[in-house]
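What follows is one chain in structure tokens, specifically the form predicted on its own.
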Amino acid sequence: MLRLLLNRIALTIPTFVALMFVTFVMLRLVPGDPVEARRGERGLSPEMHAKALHDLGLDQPVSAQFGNYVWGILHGNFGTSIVSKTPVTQEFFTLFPATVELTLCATLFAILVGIPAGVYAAVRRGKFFDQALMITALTGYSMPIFWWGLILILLMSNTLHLTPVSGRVDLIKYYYPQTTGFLLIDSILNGPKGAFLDVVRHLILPSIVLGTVPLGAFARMTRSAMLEVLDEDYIRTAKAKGLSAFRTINLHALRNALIPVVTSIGLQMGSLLAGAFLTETIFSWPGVGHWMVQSIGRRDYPVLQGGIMLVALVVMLLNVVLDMTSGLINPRLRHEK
């Protein structure tokens, strides 16, 4: 394990490194002025302006930059933000708990919807659920989030008034102190009666809209999985015994079944952190997505630089977590690696 764990370390570094140079070179190419992003129509004299690059080191050549960007992030600094002057860490985990759990959240609706239809589908093997199931799976993985989104929001919340259309919790009705950043427990411990409800509204309609992909991806590879280990000799003699179907299914094929799809899990878990920012910005989420698509605008380089950077970080740390949990899960994948 130790050498599957330094393997992956190893293949981590190189991949870090080109994604911090990549995002360097690629938000310098696009077009607009931090400067005058931040002034607006009010305009700035030359002399104020070539000022203002200076004190933001945005006169010095593209290698000295690049070079004070990359010792920045060796010794722990990802920049300040221009707008706020606040450091972006201290931006960055101030709003990461709202991003982890709308994509929790949407995660274990994604889980507790697929897996169950995907068990089903391939129980029912050819029968009209598993053609619809599979249908739908396949639309849902292929809609746009943001047309998604709307359409929802239309529906619930502009007609039949179930849910809000955006933010966390209703800071009129329900304020408290945010001890842990995450609301869902905030509000059982500081809450009064009434708070933990309202967050679960407000989290309902993102939930969905950001869980729809994985959703179809979870149906699809547990029915594959499932439809394999049903063919397998010991599903027969355990049916040759006389075991019920509900055993059959669940204690021996879902359990042998639930290997790929606990990778899957893993792997979509990661890709909803890192792209979240269409469904914070629908939803007026304040999460991590928000703040760098609002950042855009702004021409805020810090925070673009060290927001993809902390969040490709952290997904890397998922996917080497995954990796070594998938290794004690099934011993097989341990010695291939």
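What you are looking at is a predicted structure, and each value in this text was computed from that prediction instead of being measured. Positions refer to the first chain, counted from 1. For the two forms, the rigid core is made up of the largest set of C-alpha atoms that agree within 1.5 Å on superposition. First, how it differs from the form predicted in complex with the partner chain.
- In a rigid-core overlay of the protein, residue 23 has its C-alpha displaced by at least 2 Å between the two forms.
- After superposition on the rigid core, displacement of the C-alpha of residue 52 between the two forms amounts to 2 Å or more.
- Core-superposed comparison between the two forms: CA of residue 317 displaced by less than 2 Å.
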The other form holds:
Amino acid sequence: MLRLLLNRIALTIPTFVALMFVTFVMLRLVPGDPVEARRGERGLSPEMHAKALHDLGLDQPVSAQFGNYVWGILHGNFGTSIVSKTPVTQEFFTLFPATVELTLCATLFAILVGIPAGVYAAVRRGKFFDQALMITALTGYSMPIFWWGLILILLMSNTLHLTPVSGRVDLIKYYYPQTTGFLLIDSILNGPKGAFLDVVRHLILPSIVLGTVPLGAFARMTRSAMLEVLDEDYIRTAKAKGLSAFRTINLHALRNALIPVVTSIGLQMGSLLAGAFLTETIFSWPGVGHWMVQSIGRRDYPVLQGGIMLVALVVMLLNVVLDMTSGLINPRLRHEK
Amino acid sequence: MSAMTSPTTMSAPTPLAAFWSAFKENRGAVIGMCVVISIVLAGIFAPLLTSYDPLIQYRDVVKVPPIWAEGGSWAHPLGTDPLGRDMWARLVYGSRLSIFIGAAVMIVSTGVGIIVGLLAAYRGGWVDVLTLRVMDLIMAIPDILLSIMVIAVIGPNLTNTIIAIMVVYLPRYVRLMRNTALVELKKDYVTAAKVSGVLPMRLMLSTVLPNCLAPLIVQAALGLSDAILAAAALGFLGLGAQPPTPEWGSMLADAKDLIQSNPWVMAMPGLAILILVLAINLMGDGIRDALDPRLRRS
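Swap state to the form predicted in complex with the partner chain from the form predicted on its own:
Full complex below, order starting with the chain above.
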């Protein structure tokens, strides 16, 4: 087990080094230097320009700059935002809980709806329900989520007034200190009465929107994995020895069908974490995606660079954890080599 | 040629005929194909379907609702946007862009994927290792993040959208091509060809490649819809085609503030994206099942 872990981490390192190189080169390729990008309308005297370059360390040779960059990252320094002048890591970790909370809720939604739907479709193979469900799942899978979010806002918020349009909580009505950054937890710990429900209401639409594509994927995958398992001999044995349909399906078939599905849940979570860009933009969700999209508009390249590094780092670590857990649920992987 | 000379002899169906007979069994796939073909035709013959120019602003008919809503008129069947541009014309001309982007990404990444993948499989050694490492690196960065990164460097416009999406989706084709080619290279017929003195270029392109095509075609068909969605998403974030280009994603971004007052201006471009992507996915599923049942993705 430990060997597998070390092996996986060792495989991540070259990718990480290459990523540092790519993000470094990226910033050098952007037309114009960072000083020019923020000099404003009044312009800058050549001396001021040179001084600003010197302050940023941009007057050193490129190799030295790369050295500084790598040295900084290895010490947890991912750069400083040009606009807010705060370290990128600090901004990232303030906003990251919002993205994680949203991603977890979206995944939960996709799992709770997608897997039972897939199981039921497999059991009723070829029937009307199966076909209707598979069309729905494919529609979910094909959904342009930025449009889906707007349509849901139109229906649920503007027409039916059921859910709020944007943000994580109504701060005017419910103001309370945030200890963990996860509002679901904070609102229970410190929040006034009603704050928790308000947080939940804010989470509903973004979770549905972000969860739609994985929902379609999970339903389709569960169905096909179940179809394969249902043909196996041990299912026939289970049926023959008189187990109820419920036990056969949920205890015998589903457990084996879930292995590929669990792997894909992990994979989807990685891309969701990063793909929250669109959802966060639509719902003004104060998370990492929203922050990075804004940084492009502001030409705040250190944020973009640091943000990319941090998100990619999180996704890489998540993949390592994922490989480990798939070792846990699938003993065959654990004993390889 | 042979069909002309011997029309009566029974022979094995051509690959295309075999594919078609399997494909047409799948009703959803056929419907999807019909929708895709009609959208492509609509794009090609856009000037025949509408007399309006998608860029001209008819300032005296601003925000006309579509025909089924109160106040709609046949002059603008799907209404006009806040600048007085005809929605139907913009949607029809917009289909050209979406399909062009999708097709361009698909063709270029398949082409590059074939060349790089074949090279990696044939040469092996450091070429192979380097290719795989680069592809791993690309895949380590989440899709949309990487395309945003590329756009940030080369600037937002239509051509760069294609480049950015291509970079993101290239690894799929390269890895698929390499892995399939490696399997084929071990087979006897390849050894036979090598022994009989076929040159490497010809060996790879006309002996190995045709036998690797099935999974590549499937990947290309399914990748088409991903590319179209990604392009629309970039357009929506303001990083793709720039206004006033009638690209569906950027049309949606323009209209998102009109959600209260003129919801149809917002609803229609998104619906168009959904229909096109859904149709391509239906068709792609059908192609996959018909070409290679083992590839059933999910």
